[in-house]
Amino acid sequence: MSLIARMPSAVKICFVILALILFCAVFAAPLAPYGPDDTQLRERNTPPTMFKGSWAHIFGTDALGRDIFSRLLHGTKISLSMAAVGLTVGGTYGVVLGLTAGYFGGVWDKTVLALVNFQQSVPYILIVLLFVVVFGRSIPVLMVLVGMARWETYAKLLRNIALSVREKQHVAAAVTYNASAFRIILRHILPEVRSQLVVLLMLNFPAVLLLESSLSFIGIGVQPPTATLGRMVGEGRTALMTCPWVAVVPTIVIVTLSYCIQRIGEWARDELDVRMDMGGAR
């Protein structure tokens, strides 16, 4: 039976929805009928088309007359880009620390575990506030901060796997033939964790996306007038009683994205029979 045939209907729907959102995000510029920051004060707070609004603004406008649909396209693109880059940064950092800690052990292993414990014990929002004060609120800084929020999950998982894989015969044989530590980790240990890493990246993506949205929502993320999903929700929260669509539309996109990626990640975990063993140190 093929992989697609074994895929549940809910997962297939999630793939289609995710592909559609990604397509809209990638081609946000040609698809958007207006610029994300274009204001039309005469049409401010226009309701969506489904609520007898204008067809010129299918999702309505905000208090400044900016088209919600156009801002949604550009905001989704920026939010997904930040989450993807942040996930790559945090994943790379966690993978390197986890694999090297599990392979070398000793003082380096204890140092990495201390960093993991520190990351888990300190509220991450405090670290974000410190770095924002020191380095500012530019998008590159926020990408790094968003990604570093989850690096300890990769480090713990890959450390535990590396501890067991380094005892296997093919790794011992490579050591006997004087292969370098870099070659052993890259050629013999990393392939053993590929499935677990892919699944963990997918399962962590919704959390990273929600973190970016949360930072923008509380005002320490991307600054206006740049549109992100969290920023749009934050701007619309004060008008929920009069213009709920300003906040509800981007919220629906955030929830849909998070659910679809989480559902696909859970299916991949079951399909690949991946065990997410992130237990404590040994």
The other form holds:
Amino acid sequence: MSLIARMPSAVKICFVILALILFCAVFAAPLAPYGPDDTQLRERNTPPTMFKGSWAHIFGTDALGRDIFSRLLHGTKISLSMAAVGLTVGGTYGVVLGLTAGYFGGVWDKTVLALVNFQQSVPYILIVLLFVVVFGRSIPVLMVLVGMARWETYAKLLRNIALSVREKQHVAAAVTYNASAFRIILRHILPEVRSQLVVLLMLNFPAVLLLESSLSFIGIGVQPPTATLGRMVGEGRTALMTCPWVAVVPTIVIVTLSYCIQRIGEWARDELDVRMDMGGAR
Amino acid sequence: MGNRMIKYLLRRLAVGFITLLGIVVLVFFSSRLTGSPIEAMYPDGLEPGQLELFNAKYGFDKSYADQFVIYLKNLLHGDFGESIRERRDVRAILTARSLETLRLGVWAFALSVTCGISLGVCIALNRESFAVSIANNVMALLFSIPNFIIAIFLMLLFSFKLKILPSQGGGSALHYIMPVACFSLGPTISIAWYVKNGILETISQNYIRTAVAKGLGKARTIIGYAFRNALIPVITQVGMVIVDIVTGSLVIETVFSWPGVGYTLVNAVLDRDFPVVQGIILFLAGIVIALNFLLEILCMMVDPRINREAAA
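Next up, the form predicted together with the partner chain in place of the form predicted alone?
Let's see the whole complex now, leading with the same chain.
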């Protein structure tokens, strides 16, 4: 209770908005009045209700007569789930590499550091494009690619923490009663990095979400006609002059999402008193 | 330059080369992972016999090791292969398009570094004022907006509503304004952030107090003492700006139809034009690695402590 009382009202609002968006994304199918790809050619380019449109399409329709609200719900669902799955993939990979590198040290540590170095010195989007050309643009491929985006941040952070935790007495005690390395890492080191990990995941979430929408926006995302937030903005771009709402509505969702999660992440960082020298969370 | 420093720089140079070699290997094998690139180029299949002809022409009938040696040799001669779509040398495409990106990139780089540093100093010096606290919040908000969205809204406002700036293509000076603005917004904010934090951190140090105590003016204290020491993280951040500009070029050039490498790369990916994709990726990665190496030298020149640590 005291946690909620301490929370600044701006963060509370962010939580509420986020919960609302999550709710809409989870229940996209029952909430959406139309199918995401249903075209109604007679009702092309109708403006949103607020701008003299009809009540049939509260956010208007696009050039093919697809209901923006329905597409938005499904698009948010796909974008969010891609970001979430991706984050899990990249997080797991980075955590495993970082923890083992810090715990075992030696050649393995050097190898992981070299990999981290490699990832940092090459713009990641280039690697994404390379693999998209090779493996095509299916959702699983993109999920993994997007997820790997910031693995090096976890690896770096967890390696450094594991290095220092390894010297602590409870780890030394575990070594003396012959606990396996696997058990020590899982039971004695991982709990020590919990709060840092949570904060890092939250701070990385907007970056992963934005990478996915940028890719969809330039047309290298999920195959059409599947709606994602970035693709909807991209589709609206060509009709910016005549029907700006097609691009503006998904834009608002993207910006709101990334801003809210960013704010919550920063709050969590201060609340859990985690100090991380990882650079900007972008 | 000490002996140790040269040794350290040589080691960094070697690391850079190894990274680049890693990219070459990645590029080489990724195109061969899905089978013959010829099959990937012609998804509808070829006439019987033609596949063998193509394979012989491009050397795909040889072993991977032989192919890799040939590939490396060609690369060293500056031969990136031939575009399948445009039927011309990838190198010719690269030189033409990279010039266009460079035109934007140089402006964006200069603008974000100068604006970022001056903005950061300004904020650090007036951090109690009301205007700065508003600016802080605005910056945080702008930072969470992806650059393609900023591009779209600039276009909506300046090209379609006010009709004062062209929305597509290059040519006149007016064409530069919006793309350069989009490129530099994010980097400007992140540099300003680092400058601000750096100055605030150094300003509480003892040597600053000494400088003030001996009667040095505010400006001289900041520029001569605080700024120099705040510079190291900023230089590292400038390295990130280069990455940002490369990443941004893909999106921003696509939005503004600017005929640079980013635009070309995106289209080549959509066309599955392997040689072009690989050539551009190699080229961009090489540039980023080279520039980061130069920045590292710069870091050493600004702060002699670094090479002592590095040599140790």
